[in-house]
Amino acid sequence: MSHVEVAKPTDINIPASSLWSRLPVIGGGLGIAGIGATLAAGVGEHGQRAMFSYLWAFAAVLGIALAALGWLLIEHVVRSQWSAVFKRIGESMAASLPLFALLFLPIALLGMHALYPWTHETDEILEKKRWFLSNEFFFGRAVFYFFIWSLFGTLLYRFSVRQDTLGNDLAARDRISLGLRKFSAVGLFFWVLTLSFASIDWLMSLQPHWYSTIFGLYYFSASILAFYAFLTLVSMALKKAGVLQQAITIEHYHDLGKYLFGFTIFWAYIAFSQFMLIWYANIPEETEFFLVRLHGGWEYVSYALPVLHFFIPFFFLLSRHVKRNPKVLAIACWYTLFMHLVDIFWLVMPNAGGHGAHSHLSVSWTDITAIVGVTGIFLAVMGVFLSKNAVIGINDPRLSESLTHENY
């Protein structure tokens, strides 16, 4: 394995005098506001709206602390060079999965029988579905699922943290990074399948008639797409407070420019794959989910969705000096975090109304508070994790290939 020497950046730490140090207590606070306000309404007139507010931000925000972890296991086994600047970055959303536990918690006591018409519905479909759609085996499963990211998540942290300390011992660097790797291969056959599932768990059997077999994948590229956005803001703004000013260079945010670009075409195709498949087969119980959207002021969400998720980022992004230009490539990655927010609306909230029933689309309050909630706590938990440490991996093998890394 190389071992390059070059400088090693010393702006790691985030400063005492940063707004990044006072992360945890603002978004803490935001957090507890925020979920407060929206579970208040949530066991009130109008709580059934509320806990379809509450599940949008959760199924939201912690795709992109899925994504991280996803893309951390598949950097750490193909070696990647030029992401060892971001890995730290990654790790501390990836170290929050434990959180979503709890935040799921609201969901599993307050949300099943107003979220999921299978809780307290039957028909003749349903009854075939009964095996997988049970409350002892829905809640197992969701056990399963944050068993697995927690355990990748937080042994993914702790390993890299442990490797900073090892100073000159190239020997045992080495031996942590083919661990990791190894590690790594096994926790991305157990991330992709745990992924899967919980968002036909969560998501898919919100119209538990329906079915896709590649929904899964779906939310996926939507997770995926807002993650890179997610990074890139994440990566300017602390170089904004000072920190890893030398370490990100321009040639970084050009291969995330990239990875935008290439999954929001990504997403497309899975986007437009989908549709094409159910409407050429035309089976009733698959088109019923673009029914739903087509009626009730939802149309206009579905016939926009692939314009402005789409069309407009892709041309967007197509220049090459869109992505080496940090203030037009923050504007493309907010762009892209409030399209993912209207994707994941869109595949929520039109469930509303009820089992058969449609919707009209409609913005809430509890909207806004259960989005701010969610977020601020997923950014508590994630500022704590960058604030222990050094913000960079400074003993990744790989670091000094990323530090000189350079587009060709």
Given for the second form:
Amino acid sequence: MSHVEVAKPTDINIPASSLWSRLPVIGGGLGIAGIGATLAAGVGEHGQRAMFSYLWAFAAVLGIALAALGWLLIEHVVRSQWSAVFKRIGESMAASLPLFALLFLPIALLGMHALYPWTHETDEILEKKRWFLSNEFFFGRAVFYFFIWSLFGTLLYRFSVRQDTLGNDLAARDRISLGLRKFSAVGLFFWVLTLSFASIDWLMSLQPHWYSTIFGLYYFSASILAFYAFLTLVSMALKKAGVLQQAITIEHYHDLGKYLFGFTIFWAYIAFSQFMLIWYANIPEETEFFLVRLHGGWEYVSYALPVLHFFIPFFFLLSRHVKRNPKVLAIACWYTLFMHLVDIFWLVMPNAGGHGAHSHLSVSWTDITAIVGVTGIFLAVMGVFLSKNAVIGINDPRLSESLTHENY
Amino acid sequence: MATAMETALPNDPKIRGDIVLPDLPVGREELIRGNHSFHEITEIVCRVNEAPILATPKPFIFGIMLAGSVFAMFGGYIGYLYWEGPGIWGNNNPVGWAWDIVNFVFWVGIGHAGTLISAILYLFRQKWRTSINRYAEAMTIFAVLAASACVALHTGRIWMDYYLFPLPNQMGLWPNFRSPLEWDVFAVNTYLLVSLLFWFTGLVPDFATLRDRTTVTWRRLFYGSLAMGWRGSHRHWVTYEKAYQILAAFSAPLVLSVHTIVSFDFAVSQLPGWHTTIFPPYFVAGAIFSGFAMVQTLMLPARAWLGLKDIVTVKHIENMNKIILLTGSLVGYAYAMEFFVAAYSGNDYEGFTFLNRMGGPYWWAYWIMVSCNVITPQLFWFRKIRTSVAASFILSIFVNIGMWFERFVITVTSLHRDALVSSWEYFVPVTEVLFLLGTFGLFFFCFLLFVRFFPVIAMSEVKGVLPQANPHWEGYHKGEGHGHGTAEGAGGH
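Let's see the other form, the form predicted together with the partner chain, since the form predicted alone is already up.
Shown next: the complete complex, the earlier chain at its head.
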């Protein structure tokens, strides 16, 4: 409801001298090297552990890109105005989703046997699950997920970039915003279902006997939390590179910090709900999940997660001063991202010992190469999308409200 | 930004609030229509409360007498229950929980919308909440009272209910602290207490307004004591705003925890259909869903009868319908996920329970639930429907029905087929309809009293979202500011 037209930012293109414009090369190089090394180990004799490293890195980073897509869809549907300055950053993350189809190929082509016991084992329960857990259906679903994510991720970016060129044509500009809103409402429906079922397919079925109805929500909560941390860090890094100096203010960081705080609680709520109900009812079909995570060194991770991923960030982020101090907020974001990696590690890695066997907590060099590789590729592609166009939707009708955003 | 549209609105307050303005890509329409001054808001809201007792409209007297007699019937029913015991219900051997618990969960769920509106929407800076929060909070209080009545009456020996509290006694008997039924006692009581405090804190400035306006002694004493010496000074407002924010921050997790614990009543068991990990967030979504539907059911007639259409406009109705659509879809997601996992798990008992829900003896209850909770709310995707007052009212009734049946499906259908065929029994209610009716009597009796004597709109908050509450309002430059009363906005007069 601002009646004053605010001056639009002019520092909206990444300067060629900054590290950002070299990111595609650096990230791509690191990515190919990291993924190459991981997969080279993966096809070797003891390749199973390396494939788990790869799946872990894939799931952790994909979650951030997927949450970016969901965040955009939600912001469009609710006509969010405060967040307009961040929109292009989120779009660049979501636009990189087609890449993940490519990153999924090693899992589909090399990793199925190593990762998923249901591909080659059989017993009475697995036979009952065959209708869902079969290679054909599994790959068919994966194709569908990537189609949906690529479609929405790409189109949201494209339309937003087209809006950049419509400086004078207000009617066309508004039409895009209104159209994207309807498009996003449809997208949300598909996004919720594909995200849930992708997490069931790729993570829950690692332990094919186990089931939990909240699992999709668990992956969602973990991913969206990591996304807010990542978005905050990227916007800070962009400011450091000399763009959006005036556009992104403390007020925006304050709100991002609130989301970080809120989703820290949400993650804990979902994680607690899952644990508490399984622990209390103590049914063997379900306790299997926590059983493997309470042995072989994994118990330390299990006990640490509520403390390190909830209590510490909860009390840290509670204060208004923390959320309004970019330097301190950045620490919270790095920390949250690290804990996200630990959280997904805890979901994926205890299954590395094979079905029925308890694996021991271990960190392998392939974990490092996998996470560096997948992150590198993701950053490279995101960097391409960020530097190809302005880093802000300059003709977004909601921008002026966002530029003058205040917390009150 | 939408001022051009708003000047084109007709001058008739009876229809002005129902006119749908076009959906803009940016900006917000004015929350309150009719360019009212601070004083006019006070007049609109206080008119209902300030009418002399003898001038109470006849339909209102009829309504309160009807609700009062149903409430009185409930008193008689409680006496009957006290005398005869729960044998007056149709509960049988496998179905040990039926309408008593169904009614409890139904009412406590309804309460959640009030807290969501007053606390969570407040934390999210959703200013449209100011037009509906008072009403919804009152609904919360009375719904939680009705829920408490249900749960206190389901225990069997209701004269021993004080054992629910951990009172030291000579027999050394303590409640079972590991039982979620015991956590319920604490959760619901805390919820009632905090909701009451929150509601009362918001009411204080408005009580002061009523106190200052009245010319009748008993009203001055009544509102004066409730206003607790409010003078509307800056110091008062600073304290008030801080207290309000702290209460909101407390209420937000509280509202989630209450229904989470209600879901634990079922989910910590090992019964298929009750035990599933998605229950906590699913119950919270369902509670908000049912609560918003009840707000609509109560608000839509009231805004017409009490002349509040300028304050509760079609935009508010649309926003609430969107929340109904969202939470209804979340509930649909939970149904689907439960169903999928029952099929995916390969667990025969899970599979049986869900197929039995769909096609077993209670198939009708299941399909009422699905139709009212998942299918009909999807009509709110269409703007025409979610901005239609009549459609909103009808669909809100559907949701109320659907959510009652959801609790019935969860409670009764999961119980009526035990693991052994010898423990299968069909549940038929006996006198329970009077039980449910009685809680409605309790609810509406309290609610109508509230409407008659308490301001149904948070006047001071609504004044805060008027354009002239903004210090940069254009009208001040044009000299319109005078007479709109700056001091009056502070709850005086």
